[in-house]
Structure formats: C-alpha cells, structure tokens
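What follows is one chain in structure tokens, specifically the form predicted in complex with another copy of the chain.
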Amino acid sequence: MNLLETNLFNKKIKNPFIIASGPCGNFEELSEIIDINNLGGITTKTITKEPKIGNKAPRIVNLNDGLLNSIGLENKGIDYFIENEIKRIEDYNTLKIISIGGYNEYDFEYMIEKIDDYDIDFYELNLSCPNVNKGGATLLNDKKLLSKVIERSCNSTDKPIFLKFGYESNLEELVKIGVYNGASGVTLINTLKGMKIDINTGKPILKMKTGGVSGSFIKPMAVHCIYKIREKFPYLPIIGMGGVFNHEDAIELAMAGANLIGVGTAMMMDPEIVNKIIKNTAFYLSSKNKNFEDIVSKSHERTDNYVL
C-alpha cells in the first residue's frame, strides 16, 4: 500500500509532491537528473501570452538560507509552449499543472482556450509574481480585475483551477473572491518582496532592485498562510510551498493544511531533493503508521478529536 498516495478531484496522486512554479523551468532539464513519473506533480514554469525575455543580471543573490530573484517571468509563451514543449510534458506519467499569468481576463482565456484539449490536469493562476510591474501583481490590486480574471479562466474550462497567492495582507478576502468566482484550489505561497543591497556599492544587488524572497525562512509565513486558509476554508484544496527542504518541513506544510507539497528553492540547491524528502516521509508516515492524509491539517484537530 501507498502510504503517500492522495486523491484531488477523483484524480489518484501518486505522492503529495509536486515541483512548484519556476525554479525548475518546465523540467527539460530536470528529467535527465530525476524521473519525473516519480514525483506526485509538476507545475509548469509561468507561462505568458507573449513571450518574456525577463529581467536583467544579476537576478539572483544567495541569502543566509533563503533566496533573492528576479527571473522576471522569463518565457517563451504560449505558443511556443504548444509548439515546442506541451507533448513533452503531456507524456509525463504524473499530476500536470499549468501555472498562467496575464494582464487580464482575455489572456487568461486566451492560454487557457489554447490548452485546454491537451493531457494536463490543473491550472495555476499566477496572480501573485512580485517581479512583474504590470502582470498578475496589480490583480490583487484591483478587485473587479481579478473577479473577471477567476470567472472568465473558471468558465473556459472543466478542469480545476488553483490560485496562486503570496503572503498577502487581505489573504482571507482574496481568496474568499477566488472561492466564489469558481476558483477550484489555492496554491501558498509565492514568494515575499525582499531586497539585498551590498553595502560596499551602496546599489541593490539585483538589477531590479527588488525581488521575491524564497527558500527556508519563509517556511513560517506560509505555514501562516496555509494554517489561516484552512482554519476558514476547511475543504479547500491547499498546495502548501514555501520553505520545503526536507520531509519535517513538508509534514509542517501538511499540518497546517496543505494537500499537496510544492519543492521549489530546495530543487535550485540540489535538484535530486525531491526524491529524497518522498522517500523520508514515507518512511516517517510508516513509522507512524500513517497515511499522508491522516497528517493533512492535523494542526486544526480539536482536543476532542474532532477531525477535519
């Protein structure tokens, strides 16, 4: 018996783990490290209407555990993708997640109409990526926007739909407005706006200046996040990321709520990681005697044992 197995959707999950958004590009590279049919799931790098030539070097500074970047959504787009990249991933023997970002409800629409008669399983809804000006980051800005922007991607498609948030101030309202435009799931969280400056040139090191701000300390905001969603929205899909290094992290995630696990920063560091945290927390869930669903918000189990 798998211990690890989960189900989203009437859909069998291999294992709770999936490669979050980016880090990994749309995993050319990665399968000649890794067997991707291990993994639970793989969400595509963001994908854009155009293609993104990104932003300039540097883009990415090394924090004391913790990571600085500003890719800046660098992508080929959408038709490139479909071209070039989709049967590739179609053929992939695990959970296919399409992460999309746009300006507005047309692009949205526009991915997703072009995708959507492929192999793949859920979408992404990037509306949270710091290191874009005019992308998903003004959405959460503008609450009519991203009303339209959940309604219209729901209505082009039968296929699930997560949304994608950072840690946000009115965290509980945005979602509550992905909820009821008919998003399917929530994904916490991106990363953080952070910025590093190196104090002998006085100038922030990323040519951006600012960037998001991932890897292991972050892992208490999205706990944070992932807890307070589940706490209001029990039934909720939840992919928990942030901050996943090892399998006590992913049960941390797990915990607080999260139904699947996204790797993101830990892949970066050591892209075989992903095979070793499934292959600790399985033996920890055995040790327990456990499934991974028995872990899945167990943090909001009552004194009375009342189970979510």
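Right, and the form predicted on its own of this protein, after the form predicted in complex with another copy of the chain?
FYI, this one's just the chain on its own, none of its partners or other molecules.
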C-alpha cells in the first residue's frame, strides 16, 4: 500500500512531492542525478511568450539555508520550449505542471493555446515574481488586469490552472478574485522581496538591488498563508511551498492545508534531498498508521487534544 498516494481532480498522484518552478530548470541536468519518475510532479521554470535574458549580474546571493535571487524569469520563450523541451518533459511518468508568466491576458492565452494539446497536466500562472519590472507581482496591483488574465487563461483550456502568490497582505482577496474567475487552485508561496548590503561598500549586492528571498526562514510565512487560505477556502486545492528542507517541514505544510508539497531551494543545495523527504515522510506515516491524505489540513480540526 502506497501511503503517500494522493488524488487531485480525479488524478492519482504517486506522492505529494513536486519540484517547484525555477531551481531545477527544466530537469535535464536533474534527471542525470535522480529518477524524475519517482517524484509526484514537476513544475517547469516559468516560460514567457518572448525570450527573456533576465536581470544583470550579480543576481544570486547565498544565505544561511536559503538564497536571495534576482534572475528575472530568464528563459528562451515559448517557441523554444515547444521545439526543444516539451517532448522530453512529456516523457516523464509524473504530474507535469507548466509555469507561465506574462504582461497581460493575451500573453497567457497565447502560450496556453500553443501547448495545450501536449501531454501536460496543470498550468501555474506566475503572478508574483518579485524580480521583474512588468508582469509578475506588478499584476497584483491591477485587479482589473489580474481578473482578465485569470479569466482569459481559464477560458483557454480545460486543464486545471493554479495561481502562484507570495506573502501578500491581501492574499484572501487575491485568491477570491482567482476563484471567481475560474482558477482551480493556488500555489503558496513565492519568494519574498528582500535585500542584502555589502558592508564593505555600503551598496546593495544585487545589481537590481532587491531580489526574492527563499529558504528555511520563509517556512513560517508559508504555513501562515496556507493555513489562512485553507480556513477561508476549505475545498480549494493548494500546492504548498516555502522552506521545505525535510519531512517535518513537509508534514507541517500538509497539516496547514497543502495538498501537494513543492521543494525548491533545498534542491539547489542537495539535488537528492527530495528522495530523502519522500522516504522519511512514508516512514512517519507508517509509524502513525496514517496515509498522506489523513494529515492534510489536520491543524484545522476543532479539537485541542488529537493525537496522530
């Protein structure tokens, strides 16, 4: 019996662990280190309509158990992705999530229509990247445009669409806009905007000055966001991510309400870490005589003394 098996939109998923968008590119190098087919799912690096060269260097700073990055959605565009990468990704026997980013509703619609016939499962709209001057998090400041992006994207496909948000002060409002316009789920959370200064020069280290903070220290914010959205939207599928470095982190996000668990920055430090998390989560569940779905949203049960 597979204690880790879970279901989403009537689709069986072998385990809840997916690779978050970004740190592992589009998995070509990662596939030489681990068996991608053992994962519950993979999320591509965010793809845009046109190629993007990204931000100027320096654009990555190492932190303790984390990173500060300002990559700026560097990618070769949707046409290159279709010509060179989608076929390889189709061959993986796991959930395939395509992350896309754009400036307006037409960009998202264009990309979805181009790849919708391929063997992919979900889309993730990157609405919260803090490292671009247009699109990304700037979309969240224009509710009318945000609504159009979500509505137009959802009308372009029958596949589920997840919306990726960060640690937003009006997160409940944004999720409500998403659900109203047809989104199937949300991904929580993206990196948080941050900054690091070189104390020898007094200047910001990143060329763009600010970047996205990821790593173990954002886990409490991720747990908070997942918990409060689960409280408001009891049946909305949530992909939880942010500071997952071991099975205890993953279980905490699941108990807050996450249906799937994304692993990102930790993979850059140890590409095999996800296998350890999968193995240790299965051991934990076995020791409690539970399966993964038993623990999802466990922290929302109205009792003060439950014991797993």
